[in-house]
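Just the one chain here, the form predicted alone, laid out as structure tokens.
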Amino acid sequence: MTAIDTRTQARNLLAEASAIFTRNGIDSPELDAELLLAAAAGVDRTRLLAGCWSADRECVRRFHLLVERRAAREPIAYIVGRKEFYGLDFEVGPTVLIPRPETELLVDCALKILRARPGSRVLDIGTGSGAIAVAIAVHAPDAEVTATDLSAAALELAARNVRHHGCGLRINLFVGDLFAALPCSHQKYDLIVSNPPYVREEDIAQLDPEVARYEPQMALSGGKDGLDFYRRLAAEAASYLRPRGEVIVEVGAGQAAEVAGLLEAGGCRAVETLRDLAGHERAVRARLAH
């Protein structure tokens, strides 16, 4: 089959898939169709659209299977098994929350802090795929990073991402609940970061099907008011911070003031509320008060 024939077949397959996705309420039908056809063909989107791939029966069969999964609102990141975060490629799967672009704000802030504190120790609580921990380690190569998660399955995936990015010697992974995951003879940290579960239990069912049906509830539910994790972190964080150590946590809509109050009650002093590119309050930064 010539490149022209391949491009014609690609257009037909993409049009069919895009129509299916549109009927199923998917926001980006054309892009999703292209990503899935590229995945089925084993090429990137550029080669796909240029016709530099083999449109054999097996490829088309794989594509139709992927389209069925996406039409059922399975997240595209889980289907292709990858997601970009902070310019880096990460393996993802249903055991971990899919990294969001908004969370890159935490990494931006962390790196700004670490530039002023070279050789810092960083603790990432609830690391999931390891995206935050790896992004920090890659861009702050003199930092020592510890990452924890309650889910052993999530940490197995995070370990693969750590190895993929060559950070195995500078990121230590521990399974367990919040600070209890750390060894008994724990060291103190210059920076604690976390993108915790903060969705109110009653709101989870109202989220997009991709999130409500497929992403791990453990990584979403913050209890009745969404603040359960913050209460627990704020109560212990000061004991794990070095002098002038800092905390950065992502927050949900309308939670910034309450989270800042919890951190202040736990011995920290709120420094600032960080807004994302859309202008929404996205994270709270606090510093040890003494």
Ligand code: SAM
Contents of the next structure:
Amino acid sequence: MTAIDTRTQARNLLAEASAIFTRNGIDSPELDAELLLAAAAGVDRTRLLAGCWSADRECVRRFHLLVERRAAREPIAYIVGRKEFYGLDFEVGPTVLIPRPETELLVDCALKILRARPGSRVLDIGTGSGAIAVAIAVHAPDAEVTATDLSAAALELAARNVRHHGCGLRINLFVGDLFAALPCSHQKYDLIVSNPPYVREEDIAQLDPEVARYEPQMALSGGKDGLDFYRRLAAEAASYLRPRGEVIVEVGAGQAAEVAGLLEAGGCRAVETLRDLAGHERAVRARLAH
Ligand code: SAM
Ligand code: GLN
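If the structure you just shared is the form predicted alone, then what does the corresponding form predicted in complex with this ligand look like?
Below: every chain and molecule of the assembly, starting with the one above.
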């Protein structure tokens, strides 16, 4: 088949898939169709659009299966098994939350703090895919990072991302509930970061089907009022911080003031509320009070 034939065939396949996605309420039908056709063809999107691939029958069959999954609102990242975060490529799958671009703000803030504290120890609680821990380790090469998660399956995937980015010697992974995951030697940290589950239980069903049906409940549910995880983290964080140690936690809409209050009650002094590019309060930064 010539490149022109391939482009015509691609146009037809893409038009058919986009129409299905539009009928199923998907926001970016054309882009999603292109990403899935590229995945089925085993090429990147640029090569796909240039016609530098061939659509044999097997490729078309693969594409139709991927389209069916996306039409059922499975997230693209789970279908292709990858997601970019902080300019780095991560493996993702149904055992972990898909890292969100908003969470890059937490990494920006962490790196700013670490530049002023060389050789720091960092703790990432609820690391999921390992996105935050890896982004910090890659960009702060003198930091020593510990990352934990209650989900053993998530940590297995995080371990692959850690190896993929060559951070195996600088990121330690531990499975378990909050601070109980840590080995009993009472290590203290310069910085604790966390993007915890913070969605109110009753709100989960109203989230987009991509989130509500496919992402792990354990990564989303912050209990009745969404604040369960912060309550527990704030009560213990101070005893795991070195002098002038800091905490940065991502928060959901409308949670910043309450989370700052919890951290203050736990012995920290709230320093700053960070806003994302859309102007929404997105993270709270606090420092050990003494
Ligand atoms: N840090 C990742 C990110 O930003 O993409 C994942 C964040 S996800 C919102 C929250 C993570 O916390 C999930 O991986 C979940 O398994 C983990 N988690 C939930 N409860 C936990 C607990 N009690 N102790 C430790 N981790 C927990
Ligand atoms: N930001 C996620 C969402 O869009 C929630 C993740 C979390 O609970 N930390 O639903």
